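There is one chain below, alone, in structure tokens, taken in the form predicted alone.
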Amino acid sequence: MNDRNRHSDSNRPRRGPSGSEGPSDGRLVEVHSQLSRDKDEPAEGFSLTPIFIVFLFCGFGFWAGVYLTNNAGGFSASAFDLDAPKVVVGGGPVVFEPDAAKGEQLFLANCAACHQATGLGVPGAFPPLAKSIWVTGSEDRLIKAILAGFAGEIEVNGVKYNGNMPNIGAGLKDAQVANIATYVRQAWGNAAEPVMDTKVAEIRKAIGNRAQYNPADLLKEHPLETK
């Protein structure tokens, strides 16, 4: 065969992979031209979805705004604080109230397992609170008893129980134990005036980090009011 009728390696067909010959170049223009006909060209101006989505984010942004500013009590730590005192409006003096719903909260924490949601505490073991004179009666005794605690035989409403009561008081705020002591002042039928967070500061400053009271010793000190 002639050298002339050879073909170049440049004129020659390629081959694919598999050793068959590859698409010629009509077939790769007549394939690019479909594609450009199935494929949209791109269109000037805004999409809708992407300004929906801008407007969204504006309103949820103004809205968030509005909802702490309403909710947010000036931003002020103590507007969650369940012991912290309210404030008197018109930004005069910060001023303690006592509160029996913080104080329901505060019992339930700590005082609830043994004298129970219901304040009927737990026959043979642990005394009511329930129309108590014990609750009712003396509010600095009450306040010694939450503070300090006691240990040993005491008779509530004609039951006599023989129990322990921790100190639950010596970790807690002064606005805490008088939250407490006016909640259960209050609850259960049983109905005494409030307590103030400057009588607990009052009484936490007289007896120290004394140890638990014995109740007779307690009861010397602040013997139970007669009915």
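This structure is a prediction, so every number in the text was calculated from the model and none was measured. Residue numbers count along the first chain shown, from 1. If you superpose the two forms and keep the largest set of C-alpha atoms that fall within 1.5 Å, you have the rigid core. What changes on going to the form predicted in complex with heme C:
- With a cut-off of 2 Å and the rigid core superposed, Gly61 has a Cα displacement that reaches or exceeds the cut-off between these two forms.
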Contents of the next structure:
Amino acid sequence: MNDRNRHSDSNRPRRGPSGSEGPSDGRLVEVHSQLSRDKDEPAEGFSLTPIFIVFLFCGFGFWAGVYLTNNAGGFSASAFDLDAPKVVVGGGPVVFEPDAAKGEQLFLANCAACHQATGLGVPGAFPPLAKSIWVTGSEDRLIKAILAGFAGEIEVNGVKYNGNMPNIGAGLKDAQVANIATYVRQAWGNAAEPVMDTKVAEIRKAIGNRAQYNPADLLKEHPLETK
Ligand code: HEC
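Counterpart to the form predicted alone, namely the form predicted in complex with heme C:
Expanding to the full complex; the earlier chain stays at the top.
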């Protein structure tokens, strides 16, 4: 030790009243090892996320999914697409659209046994619907025929028939009759306007639960069009 190192230095441990130089080396080592024992073991790299936090976040994600599913309010991705087709969500009157595809199914189930799927009928027994003015002419006449049926002589495309057609339409809904009428007016090369269910309802109301039409009587109400 020389004098230079002994000049006053406030950072140095003060001398105790006993004159000794602070804690002894042994004491320092002891305190140090005690401190390092109280600290956590130094570990390399990252410490693992506690599993509890992982579950918490997974649970939160799940809850958010359920919440969105229940509260999305029918939001659709096309909500801001001005060109997207407008979908009426619930409510509002359901507008009838004549549907020839549905009409075809109903025709096959209710009419084809006699008039055939080809619409050509059976010679001598069932008249054809293809190219028949009874089909493509007045829709009132066609609807009446389907609702009440026929009995008596009828001439179709120059051929006479005298058969019996039951009142098929009496057991069908307005929309079903309209779809059948629309189908037969547009199948097999026929090209006439579709038929609305409201028209069927109107005619059903007008004729009530009547007997089959004699074709000649029906022609008095709706004469055959001259093409
Ligand atoms: C049980 C057999 C039978 C069924 C089923 C039947 N028809 Fe007819 N249909 C006839 C007969 C028979 C005539 C001719 C009536 C007559 O001679 O007076 C006829 C005539 C017609 C006529 C007028 C003549 C013509 O050929 O254009 C139309 C239209 C017609 N039927 C449509 C239908 C439609 C639509 C259905 C189904 C909803 C149907 N028919 C179901 C037997 C049937």
